[in-house]
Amino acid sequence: MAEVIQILILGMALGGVYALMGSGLSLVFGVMRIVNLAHPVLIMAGAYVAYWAARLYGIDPLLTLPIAAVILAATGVILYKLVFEREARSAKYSEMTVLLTFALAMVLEGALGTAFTNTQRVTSPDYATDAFFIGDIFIPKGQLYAGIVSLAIISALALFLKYSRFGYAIRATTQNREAAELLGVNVNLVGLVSFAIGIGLAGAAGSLVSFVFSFFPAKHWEWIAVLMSLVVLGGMGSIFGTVLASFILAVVAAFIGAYFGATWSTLTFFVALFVVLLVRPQGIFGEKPELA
């Protein structure tokens, strides 16, 4: 029983981090229909912000988190204006963004690799290698803190979307872009701000990733299937679904990793993505597309 509880705790802690990593991707798709394959490399960029802040100035990654979020949000504004805004009304916009963001991911990977090389990095605050002990059960402080901070950020996002006036506009645009525009919503501004928030969340996640996982520019390719499995299982565009899927898959992966090895743990996300696309492509909370 202690072993089961131990694995469950580890899975739940990582699930919070996965949820933050996937929430920005889900938000951007829900509002703008952008399938952002560059989201993982932007998370890597956020991790580098935290890494160099810690190395040069000794700033704790948790304190760097808002800085990384703001820097990446500003980057998101620039990317949206340069790459995504022009064809936002195209009927084939989602399909186009797959190619655009794939190319963008390669460009950003090259830029990060040139600037920082492909050496594996990790920030090392004291709590990253420490743990709380409750009898025979240990709780890694790094994963616990990262999971708690992730859930706090997601909760703040949920409150913003539910109760703020701009949150109403974002939810209206997500549900029906044309109807929202007819009712006076500035969908262009909503798209810009939503994209900035989504990329800002990637920066925040990167700051946490910097001490939970090792990272290097090319590692973003490993994260694409993980994040897509979370978003697809939860339902494309559903932040709550992404959070729920993150905890489900993180716990399942933790048990598989404990009993069958780390390689099979990673495979969990690939298998989940494959099965969901075959059995229920709209995910848990996604809407089934209507046939013409």
Given for the second form:
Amino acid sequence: MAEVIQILILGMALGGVYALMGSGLSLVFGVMRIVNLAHPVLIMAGAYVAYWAARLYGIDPLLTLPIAAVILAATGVILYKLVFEREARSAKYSEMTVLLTFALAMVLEGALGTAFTNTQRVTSPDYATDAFFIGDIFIPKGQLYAGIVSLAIISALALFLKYSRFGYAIRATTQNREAAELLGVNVNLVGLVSFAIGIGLAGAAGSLVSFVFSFFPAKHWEWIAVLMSLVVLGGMGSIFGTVLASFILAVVAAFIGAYFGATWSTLTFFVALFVVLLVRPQGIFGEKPELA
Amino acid sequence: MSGLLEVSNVVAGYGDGPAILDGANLSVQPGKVHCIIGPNGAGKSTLLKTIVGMLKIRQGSVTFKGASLKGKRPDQILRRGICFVPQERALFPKMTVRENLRMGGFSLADKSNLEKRIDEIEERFPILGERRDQHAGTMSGGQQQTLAMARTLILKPEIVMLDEPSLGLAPKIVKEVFSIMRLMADEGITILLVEQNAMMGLKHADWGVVLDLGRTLFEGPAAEVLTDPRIQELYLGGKKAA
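May I ask for the structure of the form predicted together with the partner chain now, the form predicted alone having been displayed?
Below is the entire complex, every chain and molecule, led by the chain shown above.
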């Protein structure tokens, strides 16, 4: 029984980090219909901000988190203006963004590789290798802190979306862009700010990733399928769905890893992506796709 | 006489595509219900979308109280007092009824009275009060239409434009929808109605406008339009109005 609880705790803690990694992706898709394949490489960029802040100035990655979020959000504004804004009203926008963001991911990976090489990195604050013990059960401090911070950020995002005026505008634009515009929402501004928030969340997630996982620029390819499986299972555009899917898949992956070996745990996400697309492509909370 | 809203020789279309409106004219008089009829593809919905700023005016002019609306965004036109309820009702399906009503007041600069206004709307339309916490997407078509129309009242608009409010609704519900429209008109709100069911639309209107191939063919008192033999032949299937 203790073993099951142990696996459950480890899975839940990682699920919190996955949730933050996926929620920005989900927000950007929900509002702008951008399938952002560059999201994981932007998480890597956030991880590098935390890594170099720790390496050069000894700043804890948890303290670097807001800085990484702001730097990446500003990067998001630039990327949106340069790459995404022009065709935002195109009927084939989502399809176009798959190719656009794929190319963007390659460019950013190349830039990060050139700047920082493909050496594996990890930030090592003291808590990253420490744990709390409750009897025979241990809770790694790094994963626990990362999970708690992730949930705190997602809760703040949820409150912002639920109660603030701009949150109303974002939710309205997500659900019916044309209607939002007719009611006075500046949907272009909403698109820009949502994209910036989404990429800012990638930056925040990157700070946490920097001490939970080792990373290098090309690692983002591994994350794409993981994040896509979270977003697809949750329902494209549903942040709550993404959070739920993150916990479900992280826990399942933890159990598979524990009983069948770590190699198989990653397979959980690929299988989930495959099965969901076959059986329920709209995911748990997504809209049923319309037949063209 | 110059109207509250004047559309003069407007040419407009979707994106870079062909012009759907090709010299459309319209003069909207305050406090009246105007019904625009015409065959499919005549440009009826396009005209409303052009007035509200969703489509660019390529040529011609649209003025509201004498001021040009050309180049204005939908949110800017809304703030001047023109509300538009499109065919799809423009609701937010995963927001509650109350949240949808709140979105109706999104453009208000002063929101201090917004909740009070919403309470008033719920009193006038009890079904909205009863279902305030229900997601709009789970309501019936008639209830959704009621919500979409009631939501415009939050802004106390001068003109409400309704694009085929009867679409997909049962006859009994259509009557209710038109009675809401009449209620709005009785309060002094000018109505611009596009209706595929021309007979129904004209019966509830003061003024009829016939559009074809993007141009205004004929307009006049709704009762006259309804009985005009040319219109009967062209658009109403040659049947006599009841």
